[in-house]
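As structure tokens, one chain now follows by itself in the form predicted alone.
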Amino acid sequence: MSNEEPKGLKAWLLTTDHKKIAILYLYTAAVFFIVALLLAVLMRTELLTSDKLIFGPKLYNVFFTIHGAAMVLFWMIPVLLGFFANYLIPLMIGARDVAFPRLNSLSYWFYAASGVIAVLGLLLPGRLDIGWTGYPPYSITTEANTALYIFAVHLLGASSIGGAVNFITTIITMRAPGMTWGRLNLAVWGFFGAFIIQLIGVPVLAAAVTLLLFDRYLGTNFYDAAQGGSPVLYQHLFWFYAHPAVYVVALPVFGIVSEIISTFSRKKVFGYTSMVVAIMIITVLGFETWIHHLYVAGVANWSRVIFMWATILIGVPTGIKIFNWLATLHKGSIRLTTPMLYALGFISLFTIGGVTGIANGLLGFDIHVHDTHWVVAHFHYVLALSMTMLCIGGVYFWFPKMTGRMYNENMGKLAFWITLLGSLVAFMPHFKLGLDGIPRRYWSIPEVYSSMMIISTIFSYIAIAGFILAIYNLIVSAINGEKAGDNPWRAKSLEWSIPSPPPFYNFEKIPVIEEGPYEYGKPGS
């Protein structure tokens, strides 16, 4: 086998190795990601007055919905199943690529090309202002370019089917001899339990902003309520998928803490069994939640109250993971690493959304909290910020397997605490303006709440600067970083068992299986 890999732009644009496609799909996300932080801070910035400061409301709603869309459709999913899983998972099974390298490269392409139409929303005629959500009869109705926001999910809908198809199909048929089901890494779960969702729910999706794209412009009226349709039709069919893309989010980020809380705590991973049941739960669960997006849309309440028991089912498996994590920790030789302290601060934050999620799903109190200031700070807590956190945590922790150097310690660690100060307090005030009825979604908040305000845009900044430090530390270390070991943690998964960073071919021979990743025996070993 030849050891020569291509060199060159050209073999960057032209790839079909996995673990240069995941680095593409990591740059590119984390441009999208600075683009979703610089108009927060705009945002934030807006909201500190009752009056206009900056740009007022039509730039508001314009710079909220590709805000929305960056941080969700073009950072935290891709950067978790376009980079997480394509530089991880034929690692971690043993393989020496994916089951369809030209799909997987024709993925990166329609993401990063539905991104970049996404972003053209801010600066093309008609700039988008739908909210990333699209909900008619707005969105049929505004002179925004709703067009645009079909295109830009309808090619980044192709690059998520391409990646399910492709890496269910990789963890199912090519894993190494001896990789069982039982022996696969907890973050692999996740993964296959995530483009489990991305295969059922994407067409849903697809099928959605297909049939107000034709109302807008074909003039169809399967939305128009004045002509016989239903705007909440378009509800069913967008939270159908939008919801469990939560967990698309979730699952690969809970199979992560896994791998970084087993290898810093120097003990196998509590319950591997349950966690892998409860993975999958919450996989089927997933699709079993939407219509609590619409406890105030009209809905049946004999469905209401099906779907309210349904979400607070989902919290048992959701809790599970908590309770294996904290067992994991009990009596492990605990080393409080840059990755290790993401890890547990993912778990403060995600715990402090999980528990006002469970609130959020209770019929009564959602319908007084619905589509208010609670809810912000429920998504940020359970998503946008301890995702965040987590994904910049694994990206450290697979650093030095990624580039063969070691990341600046104490940076690492003063990132991870003015990042875990911001976001504590960031968003606890918009909590009490949920409970007081103040809706979301405005560009103005009342003045009597000004103060409130201003504590939460104060430590959304400190949040921020947080992140850019992470991202600068992980930038100038990858220059400049000192030289890493093959296996700087003693991990005992796969993928630390070969060179840093890891040769083009991956294994130069097919590994043979005989335990599972988190074999560390004695606490210390």
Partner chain sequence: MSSENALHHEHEHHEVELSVWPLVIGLASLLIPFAFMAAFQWSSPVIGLLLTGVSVVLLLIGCFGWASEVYSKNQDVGLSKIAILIFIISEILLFGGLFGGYFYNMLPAEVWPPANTPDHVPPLGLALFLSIFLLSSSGTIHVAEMKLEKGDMGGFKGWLCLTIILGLLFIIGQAKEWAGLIGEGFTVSTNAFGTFFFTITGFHGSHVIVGLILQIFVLLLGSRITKKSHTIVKATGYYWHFVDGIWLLVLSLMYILPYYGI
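Moving on from the form predicted alone, kindly provide the form predicted in complex with its partner chain as a structure.
Keep in mind that what follows is only the chain, not its partners or any molecules around it.
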């Protein structure tokens, strides 16, 4: 027994410490993020002209497949539930680690194994060209190595279910004395909702792709209409998880926004209870909307109408959250630090995306824009760019806690503005393309749109440059940033009460909690 912390590669690879595992997740997810950004650069460059510029249709299909899969499955979800949740939950609930530290490490290794398989999908012959959705019959008849896609999903699924079981158990059983449900950070609530969705949704996705595997390689007939099966069944099973997966990303993001906004307004989050209720409503309602992805797949009319209403209904709790954030900002003493800028940037992009989402949800409208570039624009605003930006803001926010150092504030702000500018403009042309009925997933866009395509490509480069600058700043600052002290934001939440970086046992003594995490504006604060 000792208080010494081991160093070196072994200490990382064999670690069961939730903070180290979290950082492994962050590094790995960042690698996938950068690879996916490079693929976006390639795609956007190809789209500059309507003729073949560098690689043409076959590789374009591979690139959007890997770009989409890497961004959603290997960047967004792991960075939120692997990195943020892992790092923050024990610190925020006052625990020394998670309920099952070895299982936590195993989840990471499943994720890493899945990542290896996904990268092979890009490199090995039989490159994946089935879209990140992997719809049959194409995924069954293609020459591509569909098995890579399926096993990547399986391993990731094992990782996610392990994580969900681990963290739900942790949150239920390991809260410090006095840490009641009503005193949990909203981030913890967001993670909690997200893990519930993972627990319920991932097995169904696993079932969907397992059946795909059987159809492709073992001669079953699940998705084969000629034999009494149905390809639409896959779409149902897939979206039963993949729509809620949006909330797997969104709920933690909402939580992190609340942390940042409260800290830099020095105000209690407005409407804590309604925030929690909204999170739980979204967790449940999220499973009632998947058919909006099947509006044109030949499903029954009554189901389209029911799911349209459920889809629109989910706008209500989401709207409540936006309202509460604005109310929290109101009359706060606002500090526009880099994380705060990202949080505000998130709210604005997300609002654009959210409004177009309501439009998408409307049956009549969606039949028109289904599978067009409207959808590409919509989800890049509502999910892809807005939430990625917020993730980066979150890393900036807890950077001093993790490293004990301060990032470069000016470079951080500059990177933010560059990304915001790029993101705002880059996907606007896609709305127009979509309204004109131009389908997504084509390597060549008609000549008449060429000026728009040039604008879109240039601003995409700008957005990506901003991301890279933001990451560069973090790397450099981690090495030689100024010492930050334990609580540079003077935040009230529990994780700021311990040293930076935290010792591996987190808390010298398990704390006794006497108030919530947002008690600003009291004497002595």
